[in-house]
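Below, in structure tokens: the form predicted alone, a single chain.
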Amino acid sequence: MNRSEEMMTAPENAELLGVEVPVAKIERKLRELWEVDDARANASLINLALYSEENGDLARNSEIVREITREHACRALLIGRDVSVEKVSVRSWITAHCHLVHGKKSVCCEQIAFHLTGTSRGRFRNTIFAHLQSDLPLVFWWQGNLSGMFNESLYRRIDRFVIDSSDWGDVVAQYGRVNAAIEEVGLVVQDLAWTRTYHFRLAVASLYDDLVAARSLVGTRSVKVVVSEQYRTSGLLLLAWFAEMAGWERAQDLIEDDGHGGSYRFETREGGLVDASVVFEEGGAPIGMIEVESVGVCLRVSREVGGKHLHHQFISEGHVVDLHGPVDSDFRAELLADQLSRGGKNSLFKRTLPTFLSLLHWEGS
């Protein structure tokens, strides 16, 4: 490759990733940089990949990087695929995110970053697979839509696939190939379009352990769920959710899309109709409220702009609960951290996703 086609291959702020190195000689370099100082200690507990097809996100990706190792060990691969150029080439950079332990000695965790051009699937499996610590579990961060790249030879080697279903355009095509990844090899997936609904979930069911809550929960009429238009998933999976720990079926109309939210109607164990909603509210938080309303009684978890904590409320006549809890970052990078501090299969996740789909198809309908 001349010097022309080389700048052409090259990634925006490509001088934020390190050194760069011929990819034939990753791991003799890596190896090299630890003996050059014995006052680091190179750390790993998991292969963490980050994949994105939009230019620029490889710096972007480094940053995230440099975060989520102040508290969780790894060793990271960035891997940048330019779709705008068709000859098949790889370029390579390595570098070392080191935090102080105690103020003294630097824990350090490998960082090594692909820029991929053209289609080959082969290449790029393997320089994914080649490069990966031996022993620890992989998990891979796909930003943006799916392209072809996602296919089984790659999903059956992740033992954590991590996604934003708020980025998609078309969520019920890309969420279909997702789940048939999940159905054919037990693929886990974490969506952080359900990760951002974690403490929600948290508040909406430590409430209903007020004994007043739970004998309401029978009664339920009704069901709000608010959010920003962009994390329009958010709501559809907190409203799954719900659904799905009451035991309610759905009932077979929609009740109305006007562009502004989804109107749907629930069927209750004990054969009642519950009337629910994913109402949209410009400039609001990413996820603003769940409200559930039942005869004389209100629940509701509500956060404002920016809001540093959830409102958690109960009210019902002589009866009122009125609490304060944490949030879920607005960063992506901070919730696939928190994510990774729980671990865990995601089998809570697994159990929603049947009604979530459900709810995605009755929208499309």
Given for the second form:
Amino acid sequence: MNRSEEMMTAPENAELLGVEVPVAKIERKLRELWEVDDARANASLINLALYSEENGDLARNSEIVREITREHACRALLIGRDVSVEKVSVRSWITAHCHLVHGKKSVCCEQIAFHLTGTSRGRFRNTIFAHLQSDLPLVFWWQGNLSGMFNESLYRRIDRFVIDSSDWGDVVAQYGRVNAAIEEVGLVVQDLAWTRTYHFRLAVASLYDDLVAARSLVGTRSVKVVVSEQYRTSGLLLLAWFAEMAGWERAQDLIEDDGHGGSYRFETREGGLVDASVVFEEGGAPIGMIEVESVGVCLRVSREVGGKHLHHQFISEGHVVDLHGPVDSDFRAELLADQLSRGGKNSLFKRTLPTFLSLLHWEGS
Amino acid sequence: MSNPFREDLVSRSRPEACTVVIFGATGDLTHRKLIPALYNLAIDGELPTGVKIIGFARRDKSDEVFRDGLKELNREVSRNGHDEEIWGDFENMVEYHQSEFQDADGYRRLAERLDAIDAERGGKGNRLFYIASAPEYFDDVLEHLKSAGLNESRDGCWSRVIVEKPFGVDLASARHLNEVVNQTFEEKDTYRIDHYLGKETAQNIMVLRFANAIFEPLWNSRYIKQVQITCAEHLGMEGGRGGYYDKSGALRDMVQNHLLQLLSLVAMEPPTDLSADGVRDEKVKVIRSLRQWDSPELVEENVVRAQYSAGHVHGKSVVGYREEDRVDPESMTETYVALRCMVDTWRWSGVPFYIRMGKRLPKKATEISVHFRPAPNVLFNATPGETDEGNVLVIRIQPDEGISLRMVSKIPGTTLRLEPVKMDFHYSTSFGKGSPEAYERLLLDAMAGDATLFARRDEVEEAWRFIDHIQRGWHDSGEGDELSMAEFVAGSWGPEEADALLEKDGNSWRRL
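Same protein, the form predicted in complex with its partner chain this time rather than the form predicted alone?
After this comes the whole thing, all chains and molecules, with the earlier chain placed first.
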């Protein structure tokens, strides 16, 4: 590769990725990293791959891995693919992220960054995945829209597939592909848009521990979810979860979609009708509120922009619950770290998915 | 009424909203452990909405003064730090109830107060009574709870009791206490807390054994030579602890509960299911199978007790036990005990389980080591001078929780030299996030009605039966004399007699 070709295929801020090494010498160079300092412990519980087709994401992802490795020991593989260059090439860099644990031992996680150009069949298998640590599960975070690289030969190898549907333009089409993979190979999907709803769900569940609140559920008249427009899928997932857990069925087609959200109608087990809406609030928190109203009763979980807590409220005549609780992070690295901590096969997400997809298609119809 | 939104949200039994009444609310346990545990559950969003906490104690103080005291300590010890906003909500759940433990009127007022809270909460009347008072008040508290009708489950709601250790001081007192408890609460509503069982690594013993296929086939007398359970503490009788300890001793304070619980987890058969009784049925069989050291001769042969004399710990000179504050200068209370236990079951026939517990040892460490038999004395092991040490699996309970496996490896070089090497797994380096405190898990389990990690009546009584024989052997050897008390220098690993105990079997204590 001559100098001009090299310049053309270099990712932005490559100097932040560590030492550039030939692909064939990655493992040897990694071993050399450890030989220079006996005081460090090399740790990994998972293989964590971060894939992006946006230039500049390799350096950003290296920062994300630095954050994640504070809590989750892993071997990180950063994969950046430049789709604008046709010529097939691979360049690689290695580094280690080290953190002091309890102020004592320095624990390090290895990172290998790949910059790919062009299209080469089998490259994931023979170049990238050759550097997975054996026996450890592969968590694969696909950033941005799914491309042709998302195919069966890739997702069959993945133990947990992480996405953030908030990034997607055509959510219906993208989720259609993800759902096909779920049905085909039982892909375990962890959508950060879903992770973002965790503490809202926990807060709602917690409020319904209250006996008066629990009794009011049967008489629910409306559910309103307020989100920032970019986080529309989080709003739909939250609504879908609520409807699924309450045992409601879709009642009729979308009532209204004025570009500022959507309105829906569900039928309860007892035959009552519930109006539901997902409303966009410009400049608001990613998820700003879920509000459930029954006769004379209001249950609300809300968050202000930048707020560090969720506000839990249940208001009925002569009975008020007013508390603050934890909130989900606005940062993806922290969301992923939280998701990794919870582990599991995401059964609740799978249970919610059909209702969510039905809401998506509802909108699309 | 079930809450559909709790379904699947967390993968365990669901804790239910309740009022937690803590007896002995001005004590150290409440301030340092229980309230920070409840607060951390609130911070993690795990505490059900509607939980109320009532501190019941003798001292006269207002809600505000009580809360301020709790807040001060919480700032110091809370695992997740202290958030003023969440504390603000949390402290609104906390109230103080002043009463003598023997005052019937105090319990009647408590009942009225609980009814008012239930009414405010919409009629849900779950109650969790936590008896953290001094043991001499256990009877009073339980009897008055019954007289006030607070033990009764009403309208589909539950009423449960958590009892702190010490659960009796011998078999007779434990039985008496069990009688009193069971006259007040049903066994299914009784939670005898042993915080060791709430520790992450203690819970992991069953996972290690039964979720990994490689260990269970080897987990028997054919492959295991000995098991050692060590609980070492470098502290002595700081903070006036001598008064309590001198009446108790290492055997009753630690072995009867925590260490026999660990032993039962290591030695139990696989339970048929993970229900509370499924697990506890198997654990109690182990305790019941312990060979009884029921004569002074057997006690002398299998148990060593000792006290520390003046020495140095962590570079500081320390006094001997009998010179400690609030300790009888002629005390015959052991600060160190080493036992050789035999579990008379098919699986463990002939395998000694050694337990040692001591104060003023060189460091703080609790761990279980499983020593496998060495490989046959052929091939590499036949080489003169080479190691014949077997593999050792170590489960570290605290600190530095983790698991390690010692195995033999060839030392690089042109000659054949074998040395033991260690494969190590540390919770702290593998999982960056700190584990919840044992009390967090246990309080949540009690709210959820899951008694798996709590001791059952028969477990407690069987453990006391075993301990009582040793106590009798020490104090009632038939000639009016006590069996001898060994001595060791503070900061050493215990008396020579404890080493000799293992040497008789051709074993030695693992070096920590």
